[in-house]
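Have a look below at one chain only, the form predicted on its own, in structure tokens format.
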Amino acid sequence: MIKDISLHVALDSRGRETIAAYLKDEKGNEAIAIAPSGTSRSGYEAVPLPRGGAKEAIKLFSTYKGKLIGMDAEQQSEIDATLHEIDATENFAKIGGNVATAISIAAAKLAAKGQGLELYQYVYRRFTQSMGIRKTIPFPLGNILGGGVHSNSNMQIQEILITNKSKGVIENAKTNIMLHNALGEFLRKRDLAIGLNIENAWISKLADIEAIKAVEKTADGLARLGFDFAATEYFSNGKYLFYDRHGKRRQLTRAEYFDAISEIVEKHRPVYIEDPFEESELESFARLTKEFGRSALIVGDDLYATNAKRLEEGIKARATNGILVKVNQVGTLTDTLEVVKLARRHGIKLVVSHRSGETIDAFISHLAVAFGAAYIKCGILGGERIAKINELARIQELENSTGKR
């Protein structure tokens, strides 16, 4: 039973303040859960914290926790339905997303101490196992050249990202990093680079084009490249500010983007594709998925900000044939499983995803095996980054001495 919770304001990665939930049961079991925050925000998901930032919250929340208290941690779904109950908003917009998420990761991580379970083995036989879910590494995903509203550059797409099919998840972060550290010396070399963004990705003088081809050369059949276009944040009265095949920034009507993107993907044979589109164009991104689905995962986050109702649209339109996952977008793991389960049942394959304002909590390495995602989207370098990296490759260290008994 939940004897006490604890609200306190804690710094993300960008300094900027979030929510750290500490839960302890009758036994005298203590489970602590930070939530992220994100930069770039679907118009759809949770607000991260009311009016008046981390203290209003959880001074809001201190008057409603008495409902949580005595509680059974393993009752999941009953937690977090108090949790909408309380805020009794669409959106979490009373008490703030952020808090929402904090209490509802470290009411599972309490039920899995409970039970002398790892988080991502408590989830996964009390919740996905029975959805014909199986539990995976996932390849790790990172952000090697920044752009949009992540970086002050000439680049309109958010992230350009990497991946590689290493077994091992250190082998594959390490080979990450040595990409990372190349395209930093050959960006320096030729005066193109800038610094690092927030979720240390290389910023470089670069425009779109010749950045993509950068990183092409840089990764020289080592790795596969990602796009994040976070497209809605370039997304304006019905244009999108990008560049033509001129290589000249200008309002493009939607055709002539969906020309340019179709461009870059046929050019460039991306494996993940993430945005390319604003948040609610879901006919340019089932043309999209039609024509290079079956070489690319073709990603919604701002198109379905974790959102069962939204990603049921999607389904119906065919939207895509991916979803990244972020629990802060919709509040509550019990959410976040709904979009899992609808998301399995329609062959639509999981990206679990970090947040540019990161902490060093590692729960979504957790859920990104517990709910078999092809990917965890985590970053490369930085120690919020990393802490995602390490835990994974213990989970995998985990499961390997398991298999072998």
Given for the second form:
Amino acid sequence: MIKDISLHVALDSRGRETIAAYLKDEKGNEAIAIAPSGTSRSGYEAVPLPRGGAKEAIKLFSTYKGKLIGMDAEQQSEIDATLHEIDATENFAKIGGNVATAISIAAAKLAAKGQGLELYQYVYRRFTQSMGIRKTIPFPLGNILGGGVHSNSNMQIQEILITNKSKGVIENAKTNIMLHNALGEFLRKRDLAIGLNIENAWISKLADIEAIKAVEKTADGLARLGFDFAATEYFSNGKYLFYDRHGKRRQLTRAEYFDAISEIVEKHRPVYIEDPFEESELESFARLTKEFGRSALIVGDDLYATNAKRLEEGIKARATNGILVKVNQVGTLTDTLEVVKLARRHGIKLVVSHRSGETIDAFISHLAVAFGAAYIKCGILGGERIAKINELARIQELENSTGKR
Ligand code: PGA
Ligand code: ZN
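Could I see the form predicted in complex with 2-phosphoglycolic acid (PGA) next, after the form predicted on its own?
Every chain and every other molecule in the complex is listed next, the one we just looked at coming first.
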């Protein structure tokens, strides 16, 4: 039974305010969760904090928290429904999606503690096993070279990512780190390095095509490439500011841009492609998935915003074969589980993701395992990113030692 809830202002890795929720039960168990925060947000996602910011959100919520006190922490769907009821908007505009996320995740952690389980075990046994999901240790997928709104450089693509299939989470992560270091060397030697961005990916002077080539050369068979285009960010007035066939940056029509993307995919054979088109262009997603869906996971992040209604439209249009999952895009664990269930039913692969503004809370490592995710997108370096790797490695050891994989 939830005995107490206290909300606190916390800072994310970008130094911006977010929400930490502490929950206590009547047996003295405690759980804390901190909501991450995004920089390149979808138009469809929950409002992270209401007007007035974290302090205002906490003040507002304090008048309603009595509604949650006395509820059973295991009644996740009732708790989450109450959060929606208190908020009474479509997108948590009143109390803030980050308030909802912190409370929702902390409730799951508290329930897990009450049962003496790890969070991933609790979520799996209680929610995802019955969906026919098998718990899995996902492969880490990390941002190595950044552009777009994360970086403010010449690069339009928001993230060039790498992933590898070394044996074990720590070895996977070490390979990614080694390549991150190697890319840094490569860039510094040529005076092309600008620094590191908010996710600790490199920022360079290279524009997109040259940047892809640099990562490809560095990865050299040790890792495969992925891209998060976050294309909505460079789309306006019906056109994409991208590169034509001659490598010239200009405003491209949808048709010209589609060809440019196809060419990149054909040449560089990524295994992962996120948001290659703006968030309403379902037909282009579908065309790309038809052409390259056998060799690459094509994923909607801004496209779906972890929203079941959006995913349903995507499924109808056969838009993608994957979806990015970020709890605070939708606000609660229950809403997230609805997306997981729908994806599972239609063979859509899951990628559980961090946000650019993170904390050392590693709940996504637990969710990724319990959701049977193909990848965990959690960056390569930095305490808040490594926290996810370390937690995933610990889970892997637990799973290996109990032999219940
Ligand atoms: P974020 O974006 O800055 O909103 O976390 C990361 C992403 O687009 O995947
Ligand atoms: Zn994205």
